[in-house]
Ligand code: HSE
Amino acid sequence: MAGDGEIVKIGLLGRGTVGGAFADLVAERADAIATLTGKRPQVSGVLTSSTGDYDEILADADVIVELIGGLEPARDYVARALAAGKPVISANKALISTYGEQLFAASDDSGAPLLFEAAVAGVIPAIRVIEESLAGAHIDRVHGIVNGTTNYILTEMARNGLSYAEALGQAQALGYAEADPTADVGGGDAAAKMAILARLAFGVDVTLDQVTYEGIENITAADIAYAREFDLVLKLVGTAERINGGVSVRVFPAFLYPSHPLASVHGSFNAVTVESPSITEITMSGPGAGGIQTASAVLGDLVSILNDTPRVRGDGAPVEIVKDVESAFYLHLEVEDRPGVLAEIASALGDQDVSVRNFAQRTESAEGGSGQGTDEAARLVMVTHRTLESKFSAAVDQIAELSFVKAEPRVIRVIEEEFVD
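Present the coordinates for that one chain in the form predicted in complex with L-homoserine (HSE).
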């Protein structure tokens, strides 16, 4: 039997998809939480854009749950709650990735915890694992599929032949996308989450504006189809890694080989792979978007607070952000099919020390059939070995200028690591 438990009053900021699901979940799980913690959570006040007064809600609450998103007034509300010594739970990746340092300092000053498991990868306990379970590991690299909308879109395009627009419409209807899906498809949402993961994994002060990112708006069904020839799977991948004393944090569409743990993460699922010499790698996956899923992660943070086991964060150390990083690349060229073409392309790549790992040519006649001859077009698809991005870009710029190149070269990064057979 659940005990009554001491009432813990929650001031809920925001009652959208996640806020509404959270309020329902608190009511549904109150008995179980009372049994687990001896404390019974109860929503004592709700602030929406049209109802409620923050000062009154804050004065009455024991814990503030911020689910309004965006920077202001969320930053102001969270800072005031922490200054008042009240624990705060937030699912706001923009807020934490922009003002993390300032808010952690406020949390340290007052001793009131700030938890934000739901800000990254939905219900996956990535933050808890990085901060607690892997506290003894020196983490070198974190890869993540941390946006459910884009993973859903890419999966539907690859599996069911949906157009980009059709798949985006479905993701919105399912409640995965942000109110403005530009943040999803443009990579900004994933970039904010990777900034948070980098800060926690490496103990450094990384902010969203230091993350290089690109989205999936320009990905075509043809990119996905051509890459099948090399057995590659396309994902929007975030990477945070230590490089020569600095760190790089970036988000790009990237091809994965099938044996990479992230290659089999489909639909709206997210996954986070953590690499360290002492543990090799671990991958956590699960729903990364959706109201009830995100609300469940918020509730997990609430249980940590009720159990009085919140985490304490130090300041992030200053760090150099490395921009020019090594990667393997996929390059797709449309060229005239005549003697000397391949030699000139090879020469441009060779001049920049770019080495080709795989190569395929498909020849198409003007009518669309296959054959050979001087009036025909060829499609060249190759994957390089790892090379500095600046060198690869210089080679591609040179190739784009060649007279026989008929269309803008298409470039997509390739992640080479493979951990499982």
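The structure above corresponds to the form predicted in complex with L-homoserine (HSE); please give the structure of the form predicted alone next.
No partners, no molecules, just the chain.
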């Protein structure tokens, strides 16, 4: 019967947007979960900034769900719950990416599981797939769009020609971006998620401070317009991959060719692609983090605990973090329109063995129109073939020092994989 089932008490830490949605889902789905697992979840205590006592909630709960965010007191609460042998579910990407090793050790010591599907990519079951479905696969690379705010902004800039500021304002008005969007648009949110995915995919110890990341604050409508000429789409991409015995984990704006599986992920949606010799490539996509989406992922972890589903996790071995990796690049230059400019730029690129795949030039007068003459400025836009970042950076530094360069060169990475069948 729907009313049957052993009661499992849940101590809920935090009842904001996600916590409130989770509490509602537990009440709504309790009958179905009891039928599926033989156990009925019930929120037995709630801790907020103004109500509840953690010690009392912990003593009474069978499972702790941490949705308060931040590092402290979340770390203390989670560590104490694990030490007490209580399973913990968290949606706290900052906590897991910063103190993961400490908390995993506490989980191993007590045997109490620590689950955190909701910490990465909203409702997409990326962690569950990596830990369970692909536990026996040798994963070479995980990359994806793991921040819905930035994906929405870049989509609106491309679709409707909005400036970055206009698209950000629209995202804030719709609730996709916080009043202070720094963690999202600066790449920090995505970096924390990629640290978690790298740790799980490769079984190595990767923390947030080892992830190289940059955001989308400096992207312009002109970048997107020029890229369209080269048939490219702009996304904020997180990548974790094995390179020469080490691991590289980074987040950066990147242009993709249309046949890339991430190129068609628009709006606030997220997507994660996993590559392995045994599976080639799989891509999971769905709504990014929001109240109901995150709460749904938390509920999925709860069902795993009630079903006693085993989770496989790497041993967190030390690993070399590789910083100098190969990439193709988009390079945007504003220069004086005079003879010899292209030759000197080509020479600087050639000195570092950088070759050009695509090239475009636009000429503008001082008044903003088009014409001919030595008082005009030229915009040179090119896409290179793959080269080491160190070599490309050296070439750009050399170009920036040339007397005819009128503004700081603009650089965006390009992912060349086209995934053509």
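All values reported here derive from a predicted model rather than from experimental measurement. In this text, the rigid core denotes the largest set of C-alpha atoms whose superposition between the two forms falls within 1.5 Å. Positions refer to the first chain, counted from 1.
Residue 161: CA moves 2 Å or more between these two forms after rigid-core fitting. Superposed on the core, the two forms barely differ at residue 283: its CA moves less than 2 Å between these two forms. In the core-superposed comparison between these two forms, residue 110 has its Cα shifted by less than 2 Å.
Aligning the rigid core between these two forms leaves the CA of residue 170 offset by 3.3 Å.
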